[in-house]
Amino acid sequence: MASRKESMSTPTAPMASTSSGATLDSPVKQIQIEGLVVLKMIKHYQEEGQGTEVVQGVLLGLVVEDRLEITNCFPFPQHTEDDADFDEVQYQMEMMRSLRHVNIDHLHVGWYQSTYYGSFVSRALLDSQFSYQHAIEESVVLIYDPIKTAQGSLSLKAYRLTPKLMEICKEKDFSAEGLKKAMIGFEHMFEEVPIVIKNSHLINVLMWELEEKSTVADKHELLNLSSSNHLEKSLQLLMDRVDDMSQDIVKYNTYSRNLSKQQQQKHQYTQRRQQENAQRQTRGEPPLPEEDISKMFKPPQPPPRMDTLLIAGQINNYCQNVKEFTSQNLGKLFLAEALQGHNS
């Protein structure tokens, strides 16, 4: 069975009764994750994730003041569109019920998802996180980037929807006027929450012993000057999203022109009716009956602006990835130049 792709990834939020039900006095300011949870997510992707396909799962834990503690997780099972009988909500409820029976934290606090070169800003993620955050206020989504992690540093980030975006999603007003009134830009859609990975003292001692006994050489050549295909792939994805943005801009410009043209037609029609009524009045004839102009001139349907904001947010994410990658490579080049000059 194949894993679900990102375009199909719409995990269902649980009912609010699965959480503690308490309303937070302040938003979540920090996330504390058990090291075992991180290992489970990495293992889940290594077993089921392939290429552009993403893996998803449920986060369990509890809230302590303004800190969200994630203590356990479990993956969504693989299923295809043919598995029509599969019920995600029922599966989640059964899993949490089983964890409660063995005295493991079972409160639902969010979900996680892997990403492909940072391509996670999408409408599916927005809708899913809104469902989670609307049902459980402290919910977060963890984004795990296996490609960055394979280069030698763990890439794990936590996001929440901003209060402004939550209000827009509740009202479902994604028009240009609604977004402008709420002053929503792509930089005001998601807020990143800092993450702290915590291990018990016994696990820290075990890791220290394993590190001393390990005979595996370090495979990450940190001063390697050759550039991997990470930059090339990121630029290719960036160009694709820029093309999508240009197409959305063309659609909106076409809508603006059609709307302006219709306004002119309505104005000309109104003036013509006024002139005809004035002529009929001079001839002693009754004026023409009033007509509903809105029915005669139906306004064109405006294109959705939320998709454009999501594209802009994804472009910004790609730019940040390229900036981070190039800054590291430039640092290596300057360091190599200094070493070469010192040796010569």
The other form holds:
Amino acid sequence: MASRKESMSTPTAPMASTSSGATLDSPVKQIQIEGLVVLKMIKHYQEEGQGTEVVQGVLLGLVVEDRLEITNCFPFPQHTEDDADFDEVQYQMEMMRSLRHVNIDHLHVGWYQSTYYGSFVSRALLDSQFSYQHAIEESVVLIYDPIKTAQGSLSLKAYRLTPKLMEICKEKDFSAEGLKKAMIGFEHMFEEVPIVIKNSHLINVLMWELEEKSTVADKHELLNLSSSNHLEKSLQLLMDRVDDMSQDIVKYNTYSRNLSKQQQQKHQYTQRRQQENAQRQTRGEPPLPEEDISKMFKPPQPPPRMDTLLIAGQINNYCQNVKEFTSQNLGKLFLAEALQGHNS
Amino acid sequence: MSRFFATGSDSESEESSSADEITPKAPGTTFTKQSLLLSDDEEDTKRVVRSAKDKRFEELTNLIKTIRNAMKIRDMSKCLEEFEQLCRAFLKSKTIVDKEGVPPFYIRILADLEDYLNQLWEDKEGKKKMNKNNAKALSTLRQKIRKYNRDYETEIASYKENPMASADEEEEKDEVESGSSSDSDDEPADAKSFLKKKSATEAPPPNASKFLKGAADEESSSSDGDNEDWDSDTSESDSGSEDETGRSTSMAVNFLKKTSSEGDRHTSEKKKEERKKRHKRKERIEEEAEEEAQEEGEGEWEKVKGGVPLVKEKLKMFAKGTEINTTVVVKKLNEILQARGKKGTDRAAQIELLHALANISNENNLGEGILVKIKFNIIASLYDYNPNLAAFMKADMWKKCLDCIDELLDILFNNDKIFIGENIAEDSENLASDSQEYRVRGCILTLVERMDEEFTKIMQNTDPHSQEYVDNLKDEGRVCGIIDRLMAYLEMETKGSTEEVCRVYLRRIMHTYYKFDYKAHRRALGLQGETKSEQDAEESEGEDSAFIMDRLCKYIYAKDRTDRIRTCAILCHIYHHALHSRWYQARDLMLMSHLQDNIQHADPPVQILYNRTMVQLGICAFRQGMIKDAHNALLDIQSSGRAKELLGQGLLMRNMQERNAEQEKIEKRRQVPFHMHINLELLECVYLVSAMLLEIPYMAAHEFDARRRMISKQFHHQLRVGERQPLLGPPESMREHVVAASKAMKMGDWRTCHSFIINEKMNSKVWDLFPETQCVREMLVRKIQEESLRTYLFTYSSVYDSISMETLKEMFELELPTVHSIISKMIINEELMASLDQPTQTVVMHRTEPTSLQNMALQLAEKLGGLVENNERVFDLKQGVYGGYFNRDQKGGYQQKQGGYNRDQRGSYQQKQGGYNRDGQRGGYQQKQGGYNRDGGGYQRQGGYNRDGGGYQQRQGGYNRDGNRGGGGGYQGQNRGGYQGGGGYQGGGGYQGGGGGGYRGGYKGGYQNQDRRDY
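Show the form predicted in complex with the partner chain, please, because up to now only the form predicted on its own has appeared in this conversation.
And the full complex, kicking off with our chain again.
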């Protein structure tokens, strides 16, 4: 409710998106969303998503200069085990065709997804966003956080993969060297695009009118002081990620140890061979043929680093969330203290 | 013994194939037997030897007849059943059919059946009236016959064109019979006339046969045997075994006797004559002739009534005029025994012969020796009667066996000159002379053991919920009696070796250990028997079973040399103790015997016994209120989820890949008879309740512990199952009750918990099964109160500043001292951070337990520490050899952190932190540390600090130098030599060691204080 109010009352204000100027040469520098789309997404989540379940949908719109305008959306149907043969692509095409018939923008410009405590940085998201961005360059993914929204501020963020990441994904080279060469860290995986929610003037007028009449009770989720529940959940998730990270590191560790061990063996082998050859030469015998060392010592399979990167990105995300939340809460607590002092 | 078993197994292997054939046909046989008795038996009596064709066709006609009957009464399910059998039988007689062509009666039934079914099918009204089973059977049958008849289309068509219109069913039947059987023409007529006569004069055949049985019971044991035998034979006669002829004559005998006893002598004589004629016509083997003679003798005997019937028999067995003496009898005996185990031998006849022989020897006063010998053989043949070791004895055979053993024991008791033993050679036997001791080869103990095994087998194979089971169980008294007598016999000097005594003792123990001694129990409670007679019975009972067990077991412990008997005895002893709530004795015996260590090497039956014992021990512990012991004892059995199988109380459903038919048979043989079962629901309930009493407080205490272990997986599983229920109704099953109780206990709500655990339903399901129900319930209530109190304190201690013990006492309805002791115990164990305020009787909470959020943060910090450490390792590897250096340092440093962190978790977190910080402000190194602390969550910082690597080292060095200069001796002393070594920066290793161990020690100790003073 509050979220809707916000979107109504501040129709043109850009959201609190702290996107930097990281949008180097990407074709989209700003995203403009219809209020309708936001409402549809929220409605979709409220109807179908609960708990950790995630809802997804398709965004429709068009590109105007360096601005992506999202004017409509529709949800993906919920998947069940039974209809495995359900063709999603077919459904989307069908949907878009039908929308075109009623004269709605039918150009595919991305997709949206809800999230649970900001846990959206995952391989699945990366893969699908990659395929979107690969097919339609301007595609974005909108992340809608229902929990934050319930706390009083609409949380909607648009992300795109950075060109660097796109390169890597294209080459499918997720080894440590590849990532190093591409100079990519978890900070540079996604770029956030600023969002503007915009309604037509007619709607704005209607809103103003309605606000006069509506008797919606003010809800003060924004001022809720209890914090531990949210923090606990975040910490729990954070911990899980850290565990994953630890495991990954251990894996990498074993790998590099194995590698160095093998290097040593290789070295020893070549040295021995050289010595032997030297001896043979002194005896006047023909030297032993140089064998293919790489065949004898198969290098261990390097673990893919992409997952680690994603986990790191996710951890970063959680940390941001916690930080943001705590700073807000601290402010609220001071506020409350002052109020207490004032009252007593 | 060896002889007996050897032959037994021989015959088994020989006969097993045929026996196996018989078994699957079991349902079919019952019916055929019935039909034989009902209508066909008259014809049967006249039929002697028939070709295979006749046999098959007769089978078919029988089946057809029943189908027709079923059709008449519209019993569709019966029809279907019979039709399937008919098809099978027809398939069996395929070879004959191929030769002879499809018999017309077969086609006729097919056609008729189809017509009939179609007619029924059309009859919608009738179909509606039919019950569900019948309707279902109808549709199935209709489909079946349609399919089946496709193969015989032409024949059926031709039949339909030209049905034998006038033939009514009875005549049809006769025609068929006369057409197919090779009997002479006048026979059917004869049969018919006889049938009429009989039905006019007598009760219908089934009654007659019943009467026959009744009559048989009245007869002496030796002759009643054969009657019963023949009865049982008939049930098998349709199996198509080769001694069909003998069987059919036996049928004749039955009727012979019956008719003679009815006084219808005329018919019987006439028939007998006929039969004799036929016998002459057909040459029979000698044995059958003998048998025949016997039958005749019996027939005679019936007529004479009361006279000694053996004249004729003797004639047959021994040539007329032969002097009956021991040698002749022994020779005859051997002759009979030679036939044993051979394929063609009629085992029933053999038993008969032996009985006859026994009577003869009795008749001629040949002395006890020979009688004992014959008795031995009779019993052996009785056991032999079943070709398959897996099959169990028929009830009547079993009874006879019991009688025989009883008689044998009588003889042995009356005559102490008889010496028996299994190691007496055949030729050194002394059966004749009265002056010397009789020496007879044979082992009574083996026979009794076998008898006991047979008893178990009978019990295993009887439906435990039938009256039959109860009847069979009544025999247990007799079995016990026999074992007791044998015990008395073997206990006599020179009669039994210690080994044998041990064996018989074990048998006795096996019959005692699982029985609860109610009398002793009541006596222990100081109650008198309610009525006079009961009291008398009590007195006559004599010893408590406990004393008996004690005596027998101790004898075995002392004398037994085979490990197995001792193991079994110990287990039974423990079981018995446990059953009677002598927990400490049972436990001590279990622990002292060290059975737990090597039981897995024992054979399965012993393992089953062991499992039973452990379970009983667990239940005993529970009754005594030793929850933890109960849980431990039951854990192994319950956690596997195969309690049923492990206790030998039933097979688990498994697919055939895991277990073939052979294994299944073996497993079935291991099953414990029903009356010895331990109630599985009780077992599970006891386990779950103990798990609840342990687990719920534990869960409450370790709510935030990441490394929490579950005590009982099964219990958790039940909880999860309970949680997964979409709709939570009031509990129904025992498990649901326990889960509901657990939930209540989690909240510290002992009243609800109590009402869930102890209520009408649970009482009837579980608690009433204990002998001391009231005590157990009281114990349970108390335990629930105590554990709820603990749970409550764990869960809600963070809410209280202080709580009065008086309140707690009222809340949990416990006495003040108990509350006091529970809380004190919790405080001592550092489970509860609180102290007791004596004057006000309150518990003051210290509030040192971190909140869940803090806990979480601490866990996160710990995890991050691990992460950082792992990360450093990666860095180390990059650095190569040099890296190893850091590695060690890193570890030390991390441990250090751990130590501090751990301590922090316990006591005064802030205080220490604070003090530490203040200290930190001083030296260079401390500054660093302080920085870390000031940073708060600063493990990351710590990471950065480590990554500094060399720089840090240098700083360390610098600090050390600083410390040396500024800090003065006291400080160094406090930090132990390691630091000074560290001053020599090049000798890095030494410093590292200091960092890890020594430094930490100093840090833990009065480091801060010392410092403060110094500076």
